[in-house]
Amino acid sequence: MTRLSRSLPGMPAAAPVRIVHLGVGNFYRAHAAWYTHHAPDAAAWGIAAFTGRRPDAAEALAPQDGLYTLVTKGAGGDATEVIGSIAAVHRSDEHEAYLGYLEDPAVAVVSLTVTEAGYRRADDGTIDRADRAVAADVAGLAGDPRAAVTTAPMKLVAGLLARRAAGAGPIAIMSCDNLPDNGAAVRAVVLSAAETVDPALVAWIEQNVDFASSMVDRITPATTDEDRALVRESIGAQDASPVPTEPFSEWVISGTFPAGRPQWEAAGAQLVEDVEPHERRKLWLLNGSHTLLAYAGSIRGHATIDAAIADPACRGWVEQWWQEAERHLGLPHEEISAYTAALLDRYANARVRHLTAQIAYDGSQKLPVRTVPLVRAERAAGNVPVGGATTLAAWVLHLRGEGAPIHDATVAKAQAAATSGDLATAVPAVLDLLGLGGDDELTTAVLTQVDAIHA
């Protein structure tokens, strides 16, 4: 059968790029590039994208002329769509033609899909230079500033030298990952990386940078074999990655776009002056079960979310979460009740396949924005919180060996403390890890969802 591509007919060209992505995924297809194929002015606005750790995007994209097919799987039925807006598709370790779209003064926006892991911050939200890979990508960069570099702040300052050095005028930086505040999160890993290799570089980002912040809220799973096969014989051709995903989607974003942006607004996105409060509600409400789920369901041998969620237990220990975070929240009831109404049917819907394996990943980096701030909320306020303390619970074991199999680069520390002896000795040592640690009253909670989860 024949490849998907440009040459067929029907399908839409590729436009100039001015949008450079890092980490392209399902995510990211499923979301930005997907508003930036529907805004108005999308001839425009092409995407050069370039992959992570693995280059398989790349490998599966490329000979489609970045080509790809969204699966939008209601409960009634899939629907299927063709995107044009990747323009471009480099492996990450394409350098040369990274710094080549930064010289560009037409190039107007980097965003990022990087994970929370992808960052490489230290605790006080600066570049950890103590992290290998980034005293190497500062050590290339100090030599050479064209030097091929390896990790996500390090590819941003590369890119940023580059810019400067051609003269090629403001950009704006973006991040879509689920950090709080991603765009002072990311302000705060640049300019402390940019310090280590050129000090002077920190007052020219200051000057031409604009970090935007976004909140992204659609649920991707991976995509599957029975995905491939519905494309074929939806669209005549041969996909390699199309990406299957729910009805619902919601992106917010903040920023000032210095060099313009396409009009994402037109194809449903929120402009806003402030994304926290979005950030927060689906940080806490959507991400924060989400990780409750992955864990604590996969240890009760749930696969999906929408198996999962149909265990009573798991559903009960989610609302459980959901009733602490509204205490903290600061919105209205009748809001949060209707979001959380949503969420469950979005879990409950089958059609989309999200493996709690997948949303596993790297905890150790989760946890932290995800769970920890509502639990220390809770306690502060003189609260026990059952739903946090399952979630605490679940990693534990996961750190243990239970549930879905461990995929987390900087879990090290974490898994030493939860194997460090029985479960009595494990508790404490992983919450003194995550700064939860001299609470009694918490630590007795997670024992007892430890034996709850099992049950």
Given for the second form:
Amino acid sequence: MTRLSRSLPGMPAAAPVRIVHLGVGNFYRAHAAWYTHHAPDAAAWGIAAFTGRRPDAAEALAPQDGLYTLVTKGAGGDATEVIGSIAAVHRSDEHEAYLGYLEDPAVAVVSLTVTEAGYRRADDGTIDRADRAVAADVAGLAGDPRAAVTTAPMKLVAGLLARRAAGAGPIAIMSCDNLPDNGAAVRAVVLSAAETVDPALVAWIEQNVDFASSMVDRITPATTDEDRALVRESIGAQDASPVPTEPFSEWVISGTFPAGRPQWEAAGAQLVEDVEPHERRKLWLLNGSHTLLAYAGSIRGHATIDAAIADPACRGWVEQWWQEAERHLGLPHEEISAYTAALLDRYANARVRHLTAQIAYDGSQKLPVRTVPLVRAERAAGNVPVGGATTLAAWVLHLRGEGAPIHDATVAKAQAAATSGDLATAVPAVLDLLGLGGDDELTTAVLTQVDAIHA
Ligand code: CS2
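Structure of the form predicted in complex with D-mannonic acid (CS2), please, following the form predicted alone?
What follows is the entire complex, opening with the chain shown before.
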């Protein structure tokens, strides 16, 4: 069967590259690439997409000219649509190509979906100099500003060095990852990374780079062979890498975009002054409950989110977590209940098949931003949060080998704490590591939830 390509009838031509994206996984292709495709000025805004650690997406997408099919899995059936906004695809190691884009004044935005772990942040939010890959990148750039680098913060620094040298002018960097205040978070990590390589770059960045913030919300599982077969049937061409997703989608952005941007708002994105309240709502209500379900659900034998939320115990804990969140979000009750009611429907959508094991990835990076801040707020208010304690209990059990397999590059300390003795020792050790130590009431609540999860 014919492979999907731009030479097939009705396919859009590739737009000139004005956006560079780092980390072209399913999530980006279900989300920001879709909005760019649907912007009224899409013909002027092509994306050059670089893969993350694995070259798979470049290998699948390059032979089909960057095109792919988005499969929206609604309760009533699947809708397929070919997305054309990715004009060029590259492996992450095609560094000269990357620098070439940054040297082009027409390139106006660098966006990122590199996951929480990809930012290589130390506890204080600056670049983690102890990280071996970071150290190698620093050494490389110190000798040659065009040396190949592998970490996301150093890719940004290398790109900005090239842009400054080329006199290509201001640019926006926009994170689409689940970090609170992600624009400020990326700014802190990039400025500290620049400092290690070329202190003069710091002032240039301050004058020329807009660190836009964005909250992205669309549940996107991994592609299955079933998706490939369905797409073959539906579009009459072979797509090696279609993207399944859910009907719901939300994108909230704030930034000045000094070199321009597509009219994303005309495709449904919201441009706001302050993304923070939106980000917190999504991180706590969605991502926080996802993490609860990923660990507690997988321990109770559920492979997918729809199965986990159908378990009355899991659903009860999620609802408790949402009540805990409501006390600290400072949003109208109606807004929260509308969002959580929609979440229950989204989670129950069995056609999405979102794996608990996928969400269980990288817990050591995720819990500190989506779970711990709310637990801390609850404790400061004198409450014992049962929902939060359930996530903590489930994570300790996961680190001790229960439920979804561990897949987390920065888990060593937490895993050592979790396996340091029996649960009565392990729980306070892990809480301590999360900055929740010395709290007997919380420890007791977590131990009680260990039993509840096993019940
Ligand atoms: C999930 C997110 O894997 C995870 O950690 O919580 O990827 C979630 O599906 C997205 O943030 C939804 O927008």
